[in-house]
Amino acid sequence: MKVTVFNGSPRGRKSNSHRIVEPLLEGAREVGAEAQEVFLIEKDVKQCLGCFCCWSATPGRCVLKDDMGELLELYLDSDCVGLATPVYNMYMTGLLKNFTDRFLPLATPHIRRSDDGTFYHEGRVRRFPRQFFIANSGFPGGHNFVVLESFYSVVKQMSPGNVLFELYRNCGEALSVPEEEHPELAARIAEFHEALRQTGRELVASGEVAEATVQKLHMELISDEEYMAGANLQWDAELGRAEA
């Protein structure tokens, strides 16, 4: 099995999104998968021009000359694809949104109506990879994921059974806290990472992820109060250094 994750964080290899993706892919490799993470910040992906040439003048092929053609080939060649993003302004990052906008060549211009009364464009390719989605937020709670959850509810409606799982990780900045500063938190993060590795193993071994495993992915890392206190203290220190 080939598993590919497209990481939309501007922080790239230093991101909390990467801290989530890496152990998941480790688990996938443990059971024989070919697994890789693509950092979109390192790629040349131009904005869609909205010219629709990929539907008319050059059907199935974008006129822009950048890395997107290669990335689309990788996307379609994968058995399972993950999209990973921090929450920016209640939604995915511009990097990831720009990447998904460029999927337009994978559809035809023909509009069809589904049985439930919704409308869609026909897929141009025979097979799309199965998907999973990872989002992390710098806030406690779950309210910052409402827009993304709504978006993925539509994705699941359009592609029943194609979305394997969704992970909405709150208190994301806790993942970067040094172990020596908070041993108890480090122990919980280690447990979270093991749940991620188990997710990768299940994904490859059975093609599914158990609901119990998904629930572990949403375990509490730190209390809301402790997280807010630590985050605000850190920013007070940052602002103090900037003013000095």
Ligand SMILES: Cc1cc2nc3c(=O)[nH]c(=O)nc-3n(C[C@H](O)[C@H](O)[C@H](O)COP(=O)(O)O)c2cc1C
Contents of the next structure:
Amino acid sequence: MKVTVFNGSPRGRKSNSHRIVEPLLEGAREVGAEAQEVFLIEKDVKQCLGCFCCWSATPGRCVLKDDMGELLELYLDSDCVGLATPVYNMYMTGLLKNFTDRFLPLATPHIRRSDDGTFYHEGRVRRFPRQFFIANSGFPGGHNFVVLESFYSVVKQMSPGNVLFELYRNCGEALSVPEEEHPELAARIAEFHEALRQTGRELVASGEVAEATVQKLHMELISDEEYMAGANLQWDAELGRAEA
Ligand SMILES: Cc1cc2nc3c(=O)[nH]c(=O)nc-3n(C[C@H](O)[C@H](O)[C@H](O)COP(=O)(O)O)c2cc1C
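Given the form predicted on its own above, produce the structure of the same protein in the form predicted in complex with this ligand.
Below is the whole assembly, all chains and molecules, this chain first.
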């Protein structure tokens, strides 16, 4: 099985998103998958021009010359694709949004109505990979995921069974706290990493992820109060350094 994750964090290899994706892909590899993470920040992906040439003049092909052709091939060649992003202004990063806008050549132009009354464009290809979604927020709590959760509820309605799981990881910046600074947090993160490895293993071995595993992924890493206090202290120190 081929598993590919597209990481939409501008921080790339230093991102909290990568700290989440890496253990998951390790688990996938453990049970024989070919697994890779693509850092979109390292790729040349231009913004969609909205010209619809990919629907008319050059059906299925974008007029822009950049890395997107190769990335779409990789996307379609994968059995399972993950999209990973930090929460930016309550949604995904521009980098990931830009990337997904460029999926337009994979759809056909005519508008269809489904049995449930919603409208859609048929796919141009016979097989789309199954998918999963990972978001991490800088805030504690869950309210910063509301827009993404709502977006995914529509995606799931439009393609039933295609989304394997969604991970909404709050307190995302806790993932980059050095182990020696907070051993208790480090132990929780190690548990979280194990749940991610388990997710990767299940995904490849059975093509599904158990509900219990998805629940584990949403475990508390640190209390909201402690996270908030730690983050505020760190900003005080940063601002102090900037003033000095
Ligand atoms: C421009 C910008 C907008 C952000 N907007 C939000 C937001 O709406 N809600 C939130 O919880 N965190 C927000 N954050 C914080 C990031 O989600 C957080 O730092 C995250 O852990 C970064 O993950 P990464 O290392 O994978 O990029 C924002 C950060 C930036 C730079």
